[in-house]
Amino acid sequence: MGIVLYGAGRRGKKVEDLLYANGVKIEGFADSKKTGDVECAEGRIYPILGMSEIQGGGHKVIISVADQVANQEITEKLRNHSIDILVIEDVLNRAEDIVEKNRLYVAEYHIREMEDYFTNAENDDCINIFWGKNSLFWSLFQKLNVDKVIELACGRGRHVPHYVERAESVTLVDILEENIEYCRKRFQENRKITYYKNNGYDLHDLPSESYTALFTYDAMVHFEMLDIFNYLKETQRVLKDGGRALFHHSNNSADYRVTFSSGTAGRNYMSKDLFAYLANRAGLKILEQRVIDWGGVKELDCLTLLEKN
């Protein structure tokens, strides 16, 4: 199977580098505005192929364009030419289970591509999205009892300084050892914080009925729905009676085939109502749900406040 990347700009070159590092070679690029050859890292050069060349060669295409309007136009163009479309998760990991493939790609992406994100995430504008006085996140967070709190998918700990003084104990959870070690060093003087590298879908090592709150910001929007359901069941298990959880999750339900790599702003398949259904089946009570805009996209995300009772 020959793979072509549609989009020969910065994003396309980064995708090529990621695939190459994982032993996946491409046949070339396609691009609506460029012709000639494309030079990638370490001097690798690829041709820009036309639609007839892609069709004639039986190639499959991964769309590597960030702009969602352009992405949709390209998708329709390829389908009109009966060209098969892949997502990165299809070729990057050898896991047979599609959920595991997607989970592994989210983790790998955050290792390779997120340095700029983590740096920018610490600036005041980004922090105020969550912790500003007029923030909806903050108003809902105020409804948690954070005496014994779990922060799921903590990243590099940017949220910790905004609640740690209110807590008796904090448990930081992340799938990436790199993030856990970064937080260990960042908060090494704070004895109330413990750390847990988990597997990306449960909280197996945390004791049942022991925590007053759990929350996650700007991470679960990328998660697979089946992993979210596992986390909801685990939330019900680890919370004390009356404990609450606040989740920032995707409200992107336009296409059930979407993945982290193909979804708008990396949003995976989920909706306000689907999340409520899963929470109900996990034994949690919905207290409040608020659909929100994100990155200029209307109603892309949702905040859900839950309670165990």
Ligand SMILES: C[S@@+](CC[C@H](N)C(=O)[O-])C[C@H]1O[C@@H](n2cnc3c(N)ncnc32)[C@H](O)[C@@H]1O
Second form
Amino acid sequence: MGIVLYGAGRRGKKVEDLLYANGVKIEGFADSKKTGDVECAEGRIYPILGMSEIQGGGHKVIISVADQVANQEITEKLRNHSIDILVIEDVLNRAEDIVEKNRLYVAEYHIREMEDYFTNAENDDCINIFWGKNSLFWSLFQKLNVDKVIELACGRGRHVPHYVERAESVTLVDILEENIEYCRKRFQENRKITYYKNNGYDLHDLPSESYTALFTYDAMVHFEMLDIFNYLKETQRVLKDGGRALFHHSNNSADYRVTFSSGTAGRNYMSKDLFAYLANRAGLKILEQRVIDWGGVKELDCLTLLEKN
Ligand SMILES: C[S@@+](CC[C@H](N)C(=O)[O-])C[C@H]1O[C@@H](n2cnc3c(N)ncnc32)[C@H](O)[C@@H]1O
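I've shown you the form predicted alone. Could you give me the structure of the form predicted together with the ligand?
After this comes the whole thing, all chains and molecules, with the earlier chain placed first.
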């Protein structure tokens, strides 16, 4: 039994490189449009295997194509052939617990792959998605009292300049030390900002009933649902009475097996209604939920505004 990557294009070769760097060997590729051998980084050569060879070898397959329609077709084909499908998180075996394994992969991806994202994210077009005066994000953000505000999964702090003037104190939280360090340098002149590298699922260093608002943009879409539930319970704990929270999360609930690596645009398993349920069980009141398109995909994401009272 071995691992085969379905898709021998740019994405497939990138996945091979990632697996190789982590000591995970693959048997070869599958690709309905290619024949012959596939050359990967540092001259590593792999065969293209047919469905019968994959089945005969008892191999499992990681789908490594970017196009979601193609991805769906391949998924169905593999399931019809009773071939097991894996996701990248399954084979980067650093943790026993699946949620932890998946969380670590999201974090690690943001170190390895995100240089371009963080550079482009600062340009006006990307910033206007959130802060343009006609954007839904912005109009919901206006409903927060940002006196004492937490920004969860802050990245390199591109949102901070858009609200810091209105806040008395800002707490920036991220799972990555690299991002917290970046923000520390970026905002070193600003005394009202404090920094917290957390564990990826709670806010245990922050005091209870102390904040007027918490928000997160363009990050929670990737998180594991069970981590989101923890964050919601923590949000309930740290907010003052009447405090509000604004979450940008996934609305991708077509297949419960989906993860960050396999979901459309990295959207993990979550929906508008699941999120509402979790918020309710965490003791938070739903004020507003708005399903939105993302990157040309209809209704992929959702914005939820919550209140503690
Ligand atoms: C796509 S970036 C977005 C950053 C920022 N929100 C922005 O819009 O520029 C996602 C961020 O989530 C952080 N992150 C990933 N998993 C996390 C987790 N479980 N808890 C907190 N932060 C996390 C990453 O380190 C990264 O900074």
